[in-house]
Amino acid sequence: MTKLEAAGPNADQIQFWNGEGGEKFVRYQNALDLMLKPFGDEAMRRAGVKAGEAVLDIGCGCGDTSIDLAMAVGVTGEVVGVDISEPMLARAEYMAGQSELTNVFFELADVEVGPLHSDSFDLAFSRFGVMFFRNPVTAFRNVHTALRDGGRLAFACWQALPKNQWVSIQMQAVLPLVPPPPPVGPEDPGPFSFADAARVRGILSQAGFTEIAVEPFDTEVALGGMLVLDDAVDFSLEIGPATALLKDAPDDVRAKARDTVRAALQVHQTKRGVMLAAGAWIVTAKKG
């Protein structure tokens, strides 16, 4: 696998996902896949994945969605998963090998920097992998180029923070204990940069897509897919927004933060885990 240099418009993202960020996501892969699976499944359902199709999986991470897509298209189809994270793709290749699939492949690449395999795919898909581009119109133009005539696009992205209790509850628990974080603009790359449905439609329209639909998908998730409260707390402090807020905090503040996060999550503990509201957009479009 050719190394991807931390350069270009997404240099900071490449550095993060090839360092601590990617390593943590590999460590918590099973937990994340359990939590996020309903959103990927819904996006695949609305995409209408068919046997024999060629699919591009954008920001495929540890490969869970690529494997599901490969099973859906069958032996007559194929899936190419792309990501900027070398450790996550290494995990994806291992998982695909364990599944004994021969129709799924992985590439280390930045979709924004250049098109991949022009006119090669029937479907471009993503589960929460498209919100981090510095120049999303450029990235989606490259996706547009990768699709065959009549090709389809389907992805899941997060709605606004207030619709996502699984994130906001952690932040509300920790913020009183730490200095305020630097402000993040609504269009800055990050999990909620596609929260504005009108912005998403505008980006895709500029990139050449038509028949654009942005539809809500609201559900509850078990935080980190965990049944045990303390496991959900560990997940929050390792993967959630509290991680960045507590990065430079002294030990006593971190200990207090753990207590406050635990108390906040305990209210939502059920037999199915810590159940919290989560809201995504399921976006579909066609190559114009």
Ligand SMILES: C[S@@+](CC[C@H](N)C(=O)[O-])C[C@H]1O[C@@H](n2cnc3c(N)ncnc32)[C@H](O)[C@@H]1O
The other form holds:
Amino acid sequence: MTKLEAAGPNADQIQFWNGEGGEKFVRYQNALDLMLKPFGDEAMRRAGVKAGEAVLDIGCGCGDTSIDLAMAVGVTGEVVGVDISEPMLARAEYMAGQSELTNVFFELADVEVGPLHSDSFDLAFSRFGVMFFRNPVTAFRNVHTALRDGGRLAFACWQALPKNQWVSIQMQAVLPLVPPPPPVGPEDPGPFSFADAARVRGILSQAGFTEIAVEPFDTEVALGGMLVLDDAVDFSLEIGPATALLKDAPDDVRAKARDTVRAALQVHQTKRGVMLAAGAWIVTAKKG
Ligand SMILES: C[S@@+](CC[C@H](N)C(=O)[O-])C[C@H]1O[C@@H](n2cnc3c(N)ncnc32)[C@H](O)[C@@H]1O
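Rather than the form predicted alone that you just supplied, could I have the structure of the form predicted together with the named molecule?
Time for the whole complex; same chain goes first.
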């Protein structure tokens, strides 16, 4: 795999996903896959994946969905997972090797910059890998070009923060303890940049897609797939926006934050884990 320089419009994302972000996703891969699986499964169901199809998995990360897609398309189909993160793709290669699948491949590339394949895929898919582009219209034009005529697009992205208690609950617990964070614009690249369904429709339409549908998928998740409260607390403080809030915090503030997060999560503890609301959009479209 040739190296990807932290340059171009997504330099900060390339740096993040090859550094702290990617390292944490690899470390917590099982927990994240358990938690995110229902969203990927729903996007695959709405995509109507068929045997023999060629699928592009955008921002495939550690490869969980690429492997599921490769099983769904079978030996007559194939899946190409593309991502900017070397450590996550290394994990994806390892996972694919363990599964002994021969129809799944991984490529290190920025979807916005390319080069991507052209006229090669029946389906472009993503589980939460499309919200980090500096120029999403350019990125989705590349995805459009990568699809064959009549090709489909299906992805999961997050609705707004208040619909996602699995993230907001820790932020509310930590915010009173730390200085206010720098403001994030609603369209700035990041997990919630596709929260506005009208914006998503606009981006896809400008990129050339038709038959655009943005449907809510509201559910509950077991935080980090963890059954034990203290593991869910550790997960909360290691990954997600609360982590960034506590980045430069002294030890006494961290200890206090741990207590407040624990108390907030305890209320939601069940036999299935710490159950919290989560809301995604399942977006589908066509290359007309
Ligand atoms: C939240 S993670 C999701 C990973 C994976 N799809 C999953 O569900 O576990 C977002 C992924 O998008 C990737 N990503 C961000 N910007 C990208 C870009 N411009 N091109 C390709 N991948 C990108 C990141 O490296 C990361 O793996």
